[in-house]
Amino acid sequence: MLNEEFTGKTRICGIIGDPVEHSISPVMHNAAFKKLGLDYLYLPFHVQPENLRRAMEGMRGLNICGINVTIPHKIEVLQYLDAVDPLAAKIGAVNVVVNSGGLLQGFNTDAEGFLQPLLEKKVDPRGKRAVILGAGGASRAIAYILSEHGSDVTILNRTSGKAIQFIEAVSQTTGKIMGTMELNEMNLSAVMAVADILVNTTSVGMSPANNETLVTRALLRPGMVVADVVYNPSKTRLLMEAEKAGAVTIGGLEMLVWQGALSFEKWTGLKAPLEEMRKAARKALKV
């Protein structure tokens, strides 16, 4: 059972990212381990990009059971894995690694982690026009799952070259053509005029820059679905503005909990205590 008396039998899991100090994943996962009486411990590891290869070698060498992968490593980590799950390979991004006897296998639970809260809100992506802000690892997963469920997807990113490469990669795997534009005021206004779903996958609005948003209230309208992967604060300025405009909102906390629960199940082989994880995450964010 998880307590302060860790032994040589304690299995270690964790999260790698840069930065990683803000992560509430340790609180969430350790609460889940405790709930099920598992001798596991989840730790945060601050890994800078230049140290990613050594970190993955260390995971194997130290027999770390599993890790979550967050910004900025979700794409680059693929080159250091022994195997990649077909879904993660199609998406081109990994947020979960499982160490099976020294074999490192990558998975993606971000896609399903985004889809589940959407379905809980009774939102059917089929036939919807979706706008995604950002072109990182989370954006790839969300673009893939929305496209697979019948949405017409457009990506806006400040660096248009990166967005084009992103679109080419995801379009190849889905067989569906996606649009891409430079993220600027004119393009944002144009796509938001017809958007049914808006997803912010950038870090804009993350604590301590709580007052920042890429989308003003004037571009939001009733009935639109607005999702933000940022979970700290639990309600970003984008989500507050969307609520005032009468939109359906989905916070980053729900996506975090769902992808975390799916990660937990890959490491332990057990059904994740979803409500316990949600409760711990909300307590950590004081919501």
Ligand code: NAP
Contents of the next structure:
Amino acid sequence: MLNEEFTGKTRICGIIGDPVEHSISPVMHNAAFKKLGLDYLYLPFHVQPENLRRAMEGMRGLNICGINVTIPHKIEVLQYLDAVDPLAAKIGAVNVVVNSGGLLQGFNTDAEGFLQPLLEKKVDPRGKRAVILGAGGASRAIAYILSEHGSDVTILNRTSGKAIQFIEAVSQTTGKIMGTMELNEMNLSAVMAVADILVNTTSVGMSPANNETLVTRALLRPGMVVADVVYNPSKTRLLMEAEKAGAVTIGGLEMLVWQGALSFEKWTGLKAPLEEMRKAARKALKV
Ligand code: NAP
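Now show me the form predicted together with this ligand, since the one above was the form predicted on its own.
Let's see the whole complex now, leading with the same chain.
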């Protein structure tokens, strides 16, 4: 697998996470570099939380030109950056770092990565009632971008205290007011009765627990938009049932590809070969 084409000029990008073995970002980005004939290489770096500071110093020291940041570092990484883009600062989470001559700047492409597939399906978030399940890193970016584009957002989380803290933090940085509830059957039925958009940002339904879903079929209606951030399997049980109910569905793979494409553009300054990245991601996931 080693490629003799790499030289002293090859530029290095990568992803830091714990775990990172499952990531398909290396496949997606290396396919994009190859497609455009760029002398870049993208590698996975397994970074445990106690090593995050050293990893970021290493990025500077080794002149690594860009990284993606995934679970569990998206919030913690902010303290090791020299600058944070206003959108990422408002969201309070960074999933892309660019190294410009030793200056580390953080960005968030998860938010825009979620929005683009929505817009591609001609879904206008303005004036829509959006229900988001989960209050972690992915939820933060999605709640912000939906709210920014005019949706009325309610977040339901298993640990209700965490959802409240989350809402307070987001409200403080963005000025957006969102609702929050504990994730239970009664609350879910109540919000789903009037929801236009449902987004699952929890890992429920992720392989190998493919048969799990937080939302029963009876709560899904025709015309509703149902998005799932889980990308493995590419069609979760939630999405299958939403499709049967006549809803518009958006899978996590599209968000993954879009956030990757937007990261690629930050590092290279070039338009990402989106279709090539999508193809590589689908191949890696065998879909
Ligand atoms: P995170 O920060 O760890 O948050 C996970 C959230 O899921 C928490 O709110 C947690 O609730 C909730 N949760 C977990 N298991 C649950 C269960 N059994 N029942 C109810 N709620 C549950 O993770 P994250 O960074 O937001 O990522 C979440 C998922 O999104 C992962 O599967 C990740 O791979 C995926 N993701 C996809 C993309 C993409 O591009 N498609 C991008 C980012 C993330 P508590 O607060 O109660 O623990």
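Note that the coordinates shown come from a computational prediction; the quantities given were computed from them, not determined experimentally. Positions refer to the first chain, counted from 1. Here, rigid core means the biggest group of C-alpha atoms that superpose within 1.5 Å across both forms.
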Query raised in the report: After a core superposition, would you say Gly223 shifts its C-alpha by at least 2 Å between the two forms?
Result: no
**Report entry** Core-aligned C-alpha movement of Pro49 between the two forms, 2 Å or more
**Finding:** yes
